[in-house]
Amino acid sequence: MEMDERKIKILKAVIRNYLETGEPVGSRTISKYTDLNLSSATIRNEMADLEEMGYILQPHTSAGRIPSDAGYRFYVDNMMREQQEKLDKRENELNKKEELLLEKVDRVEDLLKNVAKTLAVNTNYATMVAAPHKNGRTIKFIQISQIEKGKILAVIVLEGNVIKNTIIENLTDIDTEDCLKLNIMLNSTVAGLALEEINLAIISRLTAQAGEYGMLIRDILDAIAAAAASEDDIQIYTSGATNIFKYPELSDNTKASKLIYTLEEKKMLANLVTDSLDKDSDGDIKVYIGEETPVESMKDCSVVTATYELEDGAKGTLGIIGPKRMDYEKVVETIKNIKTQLNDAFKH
């Protein structure tokens, strides 16, 4: 069975009507909604074909049809293609509310919180913004020094000039000359390596070379691992969680509580951020519909994500979470606009 132009127009009419009303759509409504000039009977036959093809479904025997996840996917893919030229032309047209993002802020954290809030206000959906993040950050430099008896200060400089300081308990006193030798040995071996490249062979060689300070070297390498691991933690800001109560299909107690917990607790959102970054090969906006979403509590939602980037290659994620009947055109345009502004803000 082919998806011809008539079926496409009827599917779009079903989806657009459902987006507006949240109610199942009948053939009589579609006959008034489209410019096809078809009878209700003909439209019913076409809708039966669309149902057989899996694009729409009938929630109750006597009810009209609603879009399936496959129907939404077909609609979104076509909408994205149709809207691309329009979005490109309007990319630099800033919504007045969104211009607030360009106001000076003291910290990146404040800027990203403003972004999450602005997205929530402008779309009436829940939103998330993940701070810039870079996997595999390399070690640029290590400096160790004894600050008092039994305590070593390790200063670890990571790519992007991120500095991590940690205190290491050391039972063996270390003089200045030995401290210098250890610094030279460490930097000549691990500087320029990512954490995952420091393997057992490197650790064993460094430990053997360090002699009586072998245990200290292991403690320093553990400190490096801890510093790099803390860099891999994804900071996520959310806003608009209560917006989900505006949509009946998401607002029953069980669904709403799970979704709000996910937005507030945030750890599970890291799966969404990671998946979005992994799929960001072309910089396009991603749309997850229903079961496509990698977060269990969002299987009844649609999620639209986009990636923004810093000059050093670190990437962050924008996300809008709403019902499957979200206003995709508005959401895509809004998130693309914000993405452009963030890219510009971080590259100046």
Given for the second form:
Number of protein chains: 2
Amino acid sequence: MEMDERKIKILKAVIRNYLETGEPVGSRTISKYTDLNLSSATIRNEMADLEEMGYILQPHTSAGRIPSDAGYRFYVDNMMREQQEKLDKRENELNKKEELLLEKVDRVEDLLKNVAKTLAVNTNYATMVAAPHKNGRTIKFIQISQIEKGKILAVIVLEGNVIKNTIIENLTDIDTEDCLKLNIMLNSTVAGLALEEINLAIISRLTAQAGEYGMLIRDILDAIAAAAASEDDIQIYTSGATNIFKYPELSDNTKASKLIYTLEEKKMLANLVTDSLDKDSDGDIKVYIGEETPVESMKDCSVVTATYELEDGAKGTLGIIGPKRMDYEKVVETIKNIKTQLNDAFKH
Amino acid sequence: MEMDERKIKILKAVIRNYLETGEPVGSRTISKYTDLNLSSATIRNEMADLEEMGYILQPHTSAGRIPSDAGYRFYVDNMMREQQEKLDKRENELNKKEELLLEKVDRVEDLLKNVAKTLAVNTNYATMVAAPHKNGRTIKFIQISQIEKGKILAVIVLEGNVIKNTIIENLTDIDTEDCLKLNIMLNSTVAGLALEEINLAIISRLTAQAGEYGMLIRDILDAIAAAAASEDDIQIYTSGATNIFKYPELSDNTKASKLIYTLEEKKMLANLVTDSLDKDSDGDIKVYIGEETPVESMKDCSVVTATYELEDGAKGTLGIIGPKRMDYEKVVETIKNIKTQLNDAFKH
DNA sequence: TGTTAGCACTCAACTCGTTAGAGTGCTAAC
DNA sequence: GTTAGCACTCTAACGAGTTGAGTGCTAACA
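Mind giving me the form predicted in complex with another copy of the chain, seeing as the form predicted on its own was just shown?
Zooming out: every chain and molecule, the one shown earlier first.
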């Protein structure tokens, strides 16, 4: 069967209406509230076709129709294309900048928490923001200093000004001058290298050079390795989990609990992040509908994600999680907006 | 009316039974399953008395009885006293150490997350752990160093080895020697002071001493102030929020959503933390039942908290949040256990 | 050939009355 | 003081009946 103009109009009308009301929508409603001027009977015939084609379905025989995943997919694709066309047409004509929603904050961590919250408040859905992440960051600067007898502070600054620090317990004492020498030695050898590039050869050379401080150097390198590890697991901030309860179709006990559990267990969100980082090569916004999401517990939801990028190339993901019956247009708009703001914020 | 031995036995039986089944318990059940050898009619009379005294209540006329907040209170106080007596009797006789449940971890932050999780898994309730917090921490060590042109890294180590760091944008360049001098100057002036003790007099003296680097010193002091601020809001880790759904009396939509919201908005838990830090002067475990909790959204729950203490005197709180119908004995036992482990962990 | 009116049919949701069962309070007897 | 017995109350579960929204199909219409 073919999809003609009229069918598209009816499908859109069904989806729009369902998004608004959340109730299955019947043929009479469509006949009354569209400019098609067709009777309910004709609409019924068309709807039977649309159902056969898999775009809509009936919860039960004598109910109206609701969109299927495929129906939403069609709607979203259509909508995105139209939006793109609209954008192309007026180019940068007015590109109305919405006022900056994000408070100014100093620390990246706080900024991202803020983004998660702002998104949650604005969209009324659950949100997640993954911190920027980059493989193979290089070491920019290392500094060790003795803060008291037996305790040495090691500070490691990675590319992109990511700071890591540890306190190392050290049995032997170290005087200020030696400390200075060690610092110079460490920096001249390790600075500029990626964490992965520190191999055995480098380690043994450093240890040898350090003489009596060989053990200490080992400890420091261990600390660097630990920094690498803690850099590896992606930090994720979530917000608005309780928004889930606003949507009856998600708020029955088992579904809600699974969803909230996923939001709590941030490791599980990694799927979502990596998935959209992979596919999102064109930097666009991705919409996952129902079964399309890579996370099991979100099969009854839709997920909209976008990636943002730092100057240094590190990429992060942000996204919202809501019911399939979601105001896609508004969400995509909002996410696009926040994404822009975030890119700007990192560019100062 | 007086509370005699028999009434106490019946009250305990009602509560025990209700904790197990979650159903209102009737007179016949009590008559069958206690060693009192009384008929249901007698039990009924006693239960009528207990109801009049406010320890139990009926959801509706023809149902069994459930414990009231006062009933739980009586039960818990009684239980705690008995436990204490038992403990006193056998002194340290066997003091069976349960195996260490906590994985060894390096960073305090991870340790506390771990505690929250372990508690949640072990008790099947929602849990929270507040990071140790101490007012008036003194500064132990400050170090600034230039990591690249125009960017200066400031590291501040507070008492208890709490490390803070910031990157300061600095327009004027600074050579290594001057940097050293500034460090010495800063440390000799500020080290040993509490954050609050840095007053205008000290600031202006430092600024004057620093000469051309006066502005930089100001920036560094600002960074210290920021560190103080970020130290001020208590870090709280939560876990097991979804456990709430396991208890039907809490899992209706509005209640669950409020509770989860509170667990998400960690600031609201501050009440709970400060409250138990205040009252918990004897270092014991506190049980809040229903209306007793200082947090609005937990009026339908019970909360059990304990404080732990670091060597340096900083105190933190841990607690579990569950239904009033909670296995108090097991929970108190578990919390006591974790508390001991935590105290030990910080003592190495 | 596409569109429409009409009609029989289906199904969920609601209402209402009935019943069963658990539990109580009260009274009178032990 | 304790107990058996009985009338009473209230919820939960069940089932029948009703309503209303919506459908599919057919036949007539433009």
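We call the rigid core whatever largest set of C-alpha positions still superposes within 1.5 Å between the two forms. Residue numbers count along the first chain shown, from 1. Model, not experiment: these values are computed from the prediction.
Engineer: State yes or no: after fitting on the rigid core, is the Cα displacement of V76 between the two forms at least 2 Å?
Structural biologist: Comparing forms between the two forms, the V76 CA shifts below 2 Å.
Engineer: With both forms fit on the core, has N122 moved 2 Å or more by CA between the two forms?
Structural biologist: No; that C-alpha moves by less than 2 Å between the two forms.
Engineer: Please check if T207 moves between the two forms, taking a CA shift of 2 Å or more relative to the superposed core as movement.
Structural biologist: Yes, the C-alpha position differs by at least 2 Å between the two forms.
Engineer: If the core is used for the superposition, what shift in Å does the C-alpha of E197 show between the two forms?
Structural biologist: C-alpha shift for E197: 8.4 Å.
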